[in-house]
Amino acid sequence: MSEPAIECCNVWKVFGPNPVAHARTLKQEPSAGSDGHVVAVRDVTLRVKRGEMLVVMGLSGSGKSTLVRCLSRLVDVTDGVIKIDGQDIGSLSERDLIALRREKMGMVFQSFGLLPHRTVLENVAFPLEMRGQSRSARIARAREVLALVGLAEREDYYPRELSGGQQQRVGIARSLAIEPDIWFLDEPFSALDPLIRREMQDEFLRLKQLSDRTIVFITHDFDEALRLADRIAIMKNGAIEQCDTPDRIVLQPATDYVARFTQGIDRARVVHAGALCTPLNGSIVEGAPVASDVTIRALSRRLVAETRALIPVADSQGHIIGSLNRTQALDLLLGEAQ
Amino acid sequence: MSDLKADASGFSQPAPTPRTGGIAIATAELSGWKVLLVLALCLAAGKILLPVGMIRPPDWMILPFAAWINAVFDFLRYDLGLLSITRTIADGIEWCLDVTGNLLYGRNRWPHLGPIPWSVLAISFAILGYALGGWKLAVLSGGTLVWIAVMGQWRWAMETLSVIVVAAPLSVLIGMVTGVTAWRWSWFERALNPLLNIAQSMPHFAYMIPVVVFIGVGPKAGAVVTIIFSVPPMIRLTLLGLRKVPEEVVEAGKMNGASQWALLTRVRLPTARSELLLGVNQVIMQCLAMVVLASFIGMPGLGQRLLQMLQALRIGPAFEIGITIVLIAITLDRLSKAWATKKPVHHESGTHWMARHRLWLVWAGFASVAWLVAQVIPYLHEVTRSQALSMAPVIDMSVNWFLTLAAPVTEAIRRFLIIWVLIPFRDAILWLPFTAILVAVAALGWALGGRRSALICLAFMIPIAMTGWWDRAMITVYTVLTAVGLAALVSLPLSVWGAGNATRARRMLLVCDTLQTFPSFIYLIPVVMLFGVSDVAVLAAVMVFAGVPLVRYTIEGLNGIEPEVLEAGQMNGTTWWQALRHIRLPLAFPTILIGFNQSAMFALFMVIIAAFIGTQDLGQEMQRALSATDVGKGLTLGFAVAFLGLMADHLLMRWSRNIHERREARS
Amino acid sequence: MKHRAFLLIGVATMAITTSPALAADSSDPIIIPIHNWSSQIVMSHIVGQMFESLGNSVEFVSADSQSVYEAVRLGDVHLQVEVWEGAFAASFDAARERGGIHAAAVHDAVTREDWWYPTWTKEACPGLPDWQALNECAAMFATPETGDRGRFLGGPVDWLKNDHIRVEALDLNFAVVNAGSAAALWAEVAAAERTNTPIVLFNWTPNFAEAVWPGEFVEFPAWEEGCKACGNPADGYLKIAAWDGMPEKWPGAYDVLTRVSFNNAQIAEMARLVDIEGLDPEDAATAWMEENQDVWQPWVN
């Protein structure tokens, strides 16, 4: 496979009077005192594949927002290397960095970051204006993206005249105007009401289907993370506790911290048949298979009605990849697993 | 101006933070100021035993600051040839003034188009008012211009406005550029801050003398001094606005690939629009205040007229001009504030071009009609002196009637104040040895803000002793103290009453806000009316001027208390008086202190301005320096006044913050 | 745009071709400074109206009466119609030394400015006008502000009198209290008249006050160059100062200016129109000129 879209090696971000020295000290002696420093990102190593959606999840103050700002170089890292498409962004000149952002990156912000003095249309056209596109071209493109997020009717409005959900749609439209390869979303829905949030998540999943861009999504909402992620990275105190698929996070939490996160979760909604599937190892299973990418919750009716102890599991091509233990699945469904 | 003075105190830096010694140091500080206080009392009590050099600053201590400053200015003027540069700049400004002067009141200069008929301007202002703030503002701004024209004050008002029209944009531009520079390079800000603090504490007259030296007299000098005076608030608000731009908006700009320049011009400055426009509002109000005062250096217009009428003790006409100035102040304030708070509103897509620019078309239509009609009816073009209305005789009559009625009262107040308050207090303060005052000031600083504050206070006071103007400075101090004290006696009960219910509080705050937009000069009219030209008149003017911020902050402080605290008090069964004494006043105290701080600042400014109705203090000397164009003396006195102001500011703000911090620490 | 360029060129050519040929007055306005006493303001307007009758344009600016000479010298303002010897000789001479200003005319009026009292004061203190007698009566002039010392009511601060120096030099038992304006002086005299209170204040001649309140100047030791323990000159001059560039720029107006000369009575009348009649200075000027056609018409023609 080609090189990852984003690669992050031993990245540190320390705030304080002498960040570089403090990071060095911490590397040798992880338990050293703070000495007035705040470690926002601690020795983070990550790879995000092209087209993958990584959700970075953590409580407030865990460093997730700083991490995403390191990835977009809105802040410079204290130590470590970040590569976008194999290129070390720490070494880019101001001009190249601006070019990179103009060509490849889009970002959505928690409190939207819209320009209050510009109309919706002008906000969405702003990145294109920065690129130097002609007025007519950028307005045409901005209208196109606005239609995509369902705000075509509101193009002459000013941000403050819109609801929070609508403002974030503008933010999303603006970040998509240049068709970025890499899309950063920094807690895009946390400022919204729960109902609107749900609606926006659906909207987001729809937009995600339209292309296969690489996405880094920040949230403090575990449900949201489980709902959207290909992979989840859980952060605590600046370090990544675990970075894995939702199923594995739930079924095999790496640390107590992660385990506590998953406690209150309805696992059946998260775990897919494929995650519980054990290899056949020669044993024979009979009857109709279930698809590996269906959650146990979705299978509940069937599991209750099922008479077989082992149910075959098929992947997306229809090949049988293993079997699902009905008792185990029912335990999980009833919340009695482990 | 008010809010900025409060900001100015940002300069008083945080207190000595290391409090590691805890109780030990606290007691040391406690006893420290007590020791100083006792020492001060000893010095005062043992005055007869002291050598002369400890009673008044000895000659060796007095440095010829004035001569040094004059030497520097002479060097700048003649040797460096700065004079030709400043005069070139002044010529540029004069050219602008000629243009606005021609358009507004038909000054005989290029482009020889004016004057614009008053009816056209009145209609334009009304429509501008409507566009920014609806019918009320339209009536206010249109009505103001109609009043000016009908009362026959058009020419003077336009002379004043023609300077504001030039000075305000220039101030805004200079302020913004400086503000951006300070925001971009922190070393520049660090260098600028103390300068701004001093600049904002200098009395108006101190600015005028160097301007007379470098620019001369007349409208251009008025414009220059106005610009210099009104730039500082713009710098501060530019900085504030740029700092308040939400980080996410900037980040969004960066992620959208904006360069540094694009970030500044298309993201940061537009997002800071509200603060910048608030700055514009401040600049306009400062300009108005200064343009009126600049009549002392030959600025024509309303200020000059007012000065003449006041000097001639012609209260009626002075009163009319006062009303005009007040109306202009309120109009300009409301217009620029409406502009600052106005948010853009969209048009439905597909709205016709005519509909989008409806107001422009209405304006163009009305203005051209008015222009044409004015060509036929000269009254609508210009109201001549003989056509002008005047209420002056009526005012004069009623004022005289009132004065004869009130004379026994005012005379009694005057006598009482002079004999029982002013003279004893002044004699006492002049009797004190200067060393005792210095030590007492240090003790005060120590008590309120620790050792560092004591040193800061001394650093402000000792140079005043070294100027050789000690006695004059003490008279200024005594006037300010008396005025602020008397103002507090009146305004604290007033504001407790005002804070009693929400509607009343809101109304009183509105009145205070409006009063604060008036140029300081205005306050002299009623007091001269009541008390004639005397010490008491000065005191009364200072009192009124200083009372306004006190009322304002006290009401804000009393009403800013969280309702839960008061409710808890009520549930504990406090009476109204107990609640006031034990809950509301103590909680409001830090805010009231800020009010006192502003009050002291305003009082200081007013004392200096009031010099022209006869005082014996620094202000009188300042006026003398202005007359003699003695830059050195003027600036020395200006610094002395600024230092007094900065010291009061430091002490009061330090005190207010200490109370805050102590409460934070406790909770 | 093009249109305007043509217009400008046209105007410029006209300006170049016409002005030197006729040696007429420049069309720039002549700027006349006005100060804070009535006769000066009225006289400025009279001179201004004379210039206007010649076709000149005139502007008035208010200016400080001491710093005005520097302004005249630099050509910011162009003349000053009342240079009082007692008050302004020092500033005027200093400016003349630096160059750019000269005396264009001398008024007939003889000026004196000094300590002065209205007649009813003399009843209370019969030794007047002698200054030593005044000093002995000092307690009579005491006010709340001055305590047990007598009050001398001085003119506004910016008239830069050396009264306090004289008080020190002659060891007078008086405190100098500066009135805010000339009008404040008259208000105090009027108030004193009502109650027949003794008062000593700063006054000058020519002035309308002599007509309203008869009185005398206090006789101090005679004035000498540089003296401190002495009065002001008893027969001071009253001149008109002008900018050196004026004869060249406005030859016509300057020519008229050199002929201007008013006497004490005329100047007192100007002040009276404003201070007693309550006219606006502009109206007072017009009124005076209508009454006194024969005085000023010859200067203009």
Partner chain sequence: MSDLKADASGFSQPAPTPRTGGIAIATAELSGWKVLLVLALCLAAGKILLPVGMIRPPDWMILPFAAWINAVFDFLRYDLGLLSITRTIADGIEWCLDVTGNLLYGRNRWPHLGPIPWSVLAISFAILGYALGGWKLAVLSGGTLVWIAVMGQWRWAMETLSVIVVAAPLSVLIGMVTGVTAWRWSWFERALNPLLNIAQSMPHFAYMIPVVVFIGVGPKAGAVVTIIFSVPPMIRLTLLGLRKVPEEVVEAGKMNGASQWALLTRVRLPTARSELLLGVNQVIMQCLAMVVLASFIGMPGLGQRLLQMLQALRIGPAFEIGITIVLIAITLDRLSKAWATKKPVHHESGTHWMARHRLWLVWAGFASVAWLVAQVIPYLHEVTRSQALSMAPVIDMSVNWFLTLAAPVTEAIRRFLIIWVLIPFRDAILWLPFTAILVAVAALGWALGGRRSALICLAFMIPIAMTGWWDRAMITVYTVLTAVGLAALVSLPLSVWGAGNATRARRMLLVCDTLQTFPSFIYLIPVVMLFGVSDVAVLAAVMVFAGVPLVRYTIEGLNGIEPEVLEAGQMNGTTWWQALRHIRLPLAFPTILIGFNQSAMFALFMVIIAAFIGTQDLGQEMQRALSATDVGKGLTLGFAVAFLGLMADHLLMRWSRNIHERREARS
Given for the second form:
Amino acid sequence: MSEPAIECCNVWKVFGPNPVAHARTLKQEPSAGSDGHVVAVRDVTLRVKRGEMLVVMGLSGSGKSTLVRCLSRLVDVTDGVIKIDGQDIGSLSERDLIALRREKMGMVFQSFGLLPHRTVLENVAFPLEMRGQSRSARIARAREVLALVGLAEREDYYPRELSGGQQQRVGIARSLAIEPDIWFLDEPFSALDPLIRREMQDEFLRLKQLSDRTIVFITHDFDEALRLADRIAIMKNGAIEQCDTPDRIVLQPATDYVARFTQGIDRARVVHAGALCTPLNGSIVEGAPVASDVTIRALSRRLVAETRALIPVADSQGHIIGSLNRTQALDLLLGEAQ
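Could I see the form predicted on its own next, after the form predicted in complex with the partner chain?
Here we give the lone chain, stripped of any partners or molecules.
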């Protein structure tokens, strides 16, 4: 197994008068009182594979934004270890940490942090200036990413002349300009109009296909998470309740809290044929195969018209990997018969 891009081992972040001692107490007595402390991240362990998009969800105050700030070491953890490409970032000097952020990390947060005295173009080019890149090269790159986020005609504007959604897109463009290996995004589309939000989601999916960029994406929008994520981590009170693929989150919620997130979701729109696929075990299933990455909703016409009980399922290379039970798929699509 290759080394993960991000590894988070038993991480705690406690705010208060004596956070280290309080974290130690909670390890021994999980139900101990607060004693003036706030536990923002509680014993979180996770691994993010290179090229993976992990979406972190939770209600306000669940700890998701604090977690992403720990992962980028914008705040130091109270206890535990965070590694980027195998390197413990807690042990880095300030100089090495700055170098890591400049060379490998991109960050977009809800507070855009744009420089008010610089134009949109200059704001996007700023991190490249900090890298020492030539003016012509950084301006060319800034124009390229501004076109990507639909702001090519706003490059000479100042931040105060833009709407909130446009400012957010400038922040995304500035982060993209450095072509980060690891990208941390905290509610990056929250200020965008629905149409622009959908377009930016499409752009993220396209970028994910073009590179092995690792993305940790914070959102409170479950539909957005289902559309973008390779895996979803759902947080409550600083802890991760479940970290799994969208299919399994919907089909097999680990807790009642996670199940409540999936209420009202059209499961057929989320679950893929591969998630319901069962091994062949030497048997032969006839008929044209369906792709494992196609949703049950997209297969609805085939499922209704099909007469066979089992439908072959193929992987991305066209190899048959198992079979889809038509009745099970129809139950998911139409609801189980009473």
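Rigid core: the largest C-alpha set superposing within 1.5 Å between the two forms. Positions refer to the first chain, counted from 1. Because the structure is a prediction, the values reported are computed rather than measured.
- Once both forms are overlaid on the rigid core, the distance between the two CA positions of G165 between the two forms is 2 angstroms or more.
- Once the rigid core is used as the reference frame, the Cα position of K236 differs between the two forms by less than 2 Å.
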